[in-house]
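In structure tokens, the next block holds one chain alone, the form predicted on its own.
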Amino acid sequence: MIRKLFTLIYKDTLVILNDKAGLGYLFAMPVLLVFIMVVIQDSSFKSVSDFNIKIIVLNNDKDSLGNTIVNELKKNRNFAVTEIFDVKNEKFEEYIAKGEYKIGIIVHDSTTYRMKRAVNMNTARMLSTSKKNNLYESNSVSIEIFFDPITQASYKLMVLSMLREYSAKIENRMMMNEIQKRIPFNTNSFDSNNIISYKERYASVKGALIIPNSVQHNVPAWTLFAMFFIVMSLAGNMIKEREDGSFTRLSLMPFPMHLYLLSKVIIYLIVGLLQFLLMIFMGVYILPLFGFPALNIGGKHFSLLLTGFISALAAIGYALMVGTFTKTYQQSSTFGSISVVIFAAIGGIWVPVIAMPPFMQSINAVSPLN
């Protein structure tokens, strides 16, 4: 029995090695595919973790409010801030309209002065006991913001909320100073900025922090896609053996049919695992040479290999099914390739499952690539 199995394995090895170009494609094409997808999606994943929005600021105020806005924006790593001087509003607007900058902010001359005046008059009105008080400052202080028409709504909301936060801090500080002038008290013992603090971190299981990026998504995703694409080779070989009479001769030999299938499983299991290891090696060592982050495999090497082993078996099982039920090479190649692409789309290979609409998330478990 063992000798017959090795004979079949030897036969299948010769079959797969006979088409050296096809075998080379099984390794070269996935490597090229992963590299291209990482390059294409790198900017998209950076936009999630690091916006790097190009902002231009015209600070004609040159006082508390204008200087605070410029300094706080420059401190934020999500922004690439350029400050310019002595530019007319029309010219300034052209920078954003032409797409050179995503967002433009103009802090007009004497904005801080007018803000102080408004705060002082409103504070006086608030503290006044007179029922008739016309000190209320009705003229609001405005800051002009220009957006590139293609700027995403999330970027707009983020910038607007930050500007409101900066102006609110300065306004509160001015109001406290004005109140102290009218009602003396020790302001050193009051610090509203330290009452509530915010701690940011990524959600993770058992402290295993792996920040999402193009490599973390694309290398595992397209590795599975490549492993399932052996359906083209395996199913094609099965069809070819039936068409040229090899399968008929094998079925007449004195050995059980499960050895025929087992030999193909073993050969393509080796191919699948080699694909898997090649992709992992590329993610860990090759992609960083091109400036991309290295693939973080989490340190659980046995679990990783077990996942690759089971995934390869799933791909082989699907390929055997396609090779069994299709009648011609054209049927197997067409159905196999298109079905793998559909399963890849449903299973979260192209787009992460969390980014899919609810309906698609509810059905992605039917994909063997999920």
Contents of the next structure:
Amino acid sequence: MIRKLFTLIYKDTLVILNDKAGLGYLFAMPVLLVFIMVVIQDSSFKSVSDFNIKIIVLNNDKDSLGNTIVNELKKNRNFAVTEIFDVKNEKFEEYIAKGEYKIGIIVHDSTTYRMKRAVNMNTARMLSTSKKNNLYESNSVSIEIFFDPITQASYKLMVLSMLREYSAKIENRMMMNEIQKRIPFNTNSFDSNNIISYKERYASVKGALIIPNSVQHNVPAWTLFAMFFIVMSLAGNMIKEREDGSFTRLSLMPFPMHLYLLSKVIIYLIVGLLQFLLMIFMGVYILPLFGFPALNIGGKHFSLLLTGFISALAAIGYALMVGTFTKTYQQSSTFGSISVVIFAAIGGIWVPVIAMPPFMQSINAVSPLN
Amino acid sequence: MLILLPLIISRLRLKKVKFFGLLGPNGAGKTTTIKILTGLLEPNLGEVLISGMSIKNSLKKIKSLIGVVPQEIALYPSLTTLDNLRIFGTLYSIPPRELKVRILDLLQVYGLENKSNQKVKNLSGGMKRRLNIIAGILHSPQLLILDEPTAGIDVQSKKFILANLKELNRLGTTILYTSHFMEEAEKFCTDIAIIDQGV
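What I would like now is the form predicted together with its partner chain, since the data block earlier showed the form predicted on its own; can you produce it?
The next block holds the full complex; its first chain is the one shown before.
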């Protein structure tokens, strides 16, 4: 029986090795897919960890507020700031509309002066005992911000909060100076630093911290997806055997048919594990050569191998089902490939499961790519 | 719409070492009969006995006794002639040494000794037919069932195949052979049955 099993494995190995295009499909395509996904998603992951947004500031103010905004933004390593002066608003807007800069900020002429005046009026009104407060009508001061339409909402929010913070600081300082003029006190004793400080930390279990990046997200996710490419190969192989009559001949031979399936499971398990290891190898050693961070596998080699083993079995099980229930090669390749894409979507390969609506989260478990 | 024609064979008895021809036009039920005889299809009624054994109870044993040459070329086209025969021979439990000798002998008899390392897909139609037969007789079966083995090949190859089958029969193999060519059957078969519309 063992000899027959090895013969069937030998037969399947030869069939796979003789199909050069199929081999390329099984190994080169997944590698290419993972590489492309890492490259194209790299910028969106940098937006989380190490982005560089191009900002242009039209500083017609040339005073405290305009200068503070420019200097503070320049201090932030996430921004590439360009400061310009005396450009017409229409021309300035073009820079952003054409995509040369993601964000444009206009600090109009005399903004600091008008802000100072508004603060003075506010302070005077605050300290006044007169009931005729309406005599002191403050003028609001605005800063214009242009966004490239494709700018993510998170970028917008971040820049707006920073601008609010800078302007609030200046406003506070102006107000303190104004109050000090009216009620003398020692301004040195005023601590302008924030009383509350924020300490940023990444949550981790037992200190095992892996910061998300394109490699860390895409290599495991698309590796799993790419392993399911064997669905088309294995199901196609089964259909081909039925179509060319070799399956009929095998059916007429004195061995139990479960050996036929077992040989396919074994050989495609080896293929799946090789695919898995190849893509992990690429994540750890090859992608860093292209300037990407190395895949951090956290030292859990056995768990990783076990995951690969189980994923390969899931792919093989699904492939055997497709190969059994489809009648023609066209049916198996069409159904196999489209269903894998659908399962990938349901399984959280494209969009993380936590970002899915509750209903989709509940059906997530049906996907073999979960 | 699928129309299932009933296949009714009241009694078909093959004596040992006969060259039995099952004749009938296309769609008569010849292939279905073969499928039932080889256990690929189950009959609704009745029983198939080969060497006194019921196909229902002793299929594995019967599979070792019979050789089948299907109508289609039931070989792996991407593998070589030798690989195909090695694989099928091993699956018939032929010991490796014996298999090697048997393959060389049969390749020589069927004129394919120079094609042993050639991929099946690169062989001519006649060569594929001959190899298809070799794969069916590799384990020296007692009963050889051939489903239109000469379909779609040239006259020369057809003569060659039938002559070899005759020789095989002379050496003791019982042959059940289907065809829709009456002249062919008359020339080679010792017994003939005619089947039409499943009866």
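Between two forms, the rigid core is defined as the largest C-alpha subset superposing within 1.5 Å. If you're wondering where the values come from, they're calculated on a predicted model, not measured in any experiment. Numbering follows the first chain given and starts at 1.
Engineer: Given a core-based superposition, decide whether the C-alpha of residue 119 shifts by 2 Å or more between the two forms.
Structural biologist: Yes, because once the rigid core is superposed, the C-alpha of residue 119 moves 2 Å or more between the two forms.
Engineer: Once you overlay the rigid core, does the Cα of residue 147 travel 2 Å or further between the two forms?
Structural biologist: Passes the 2 Å threshold, so yes.
Engineer: Hey, does residue 300 budge by 2 Å or more at the Cα between the two forms once the core is superposed?
Structural biologist: No: residue 300 shifts by under 2 Å between the two forms.
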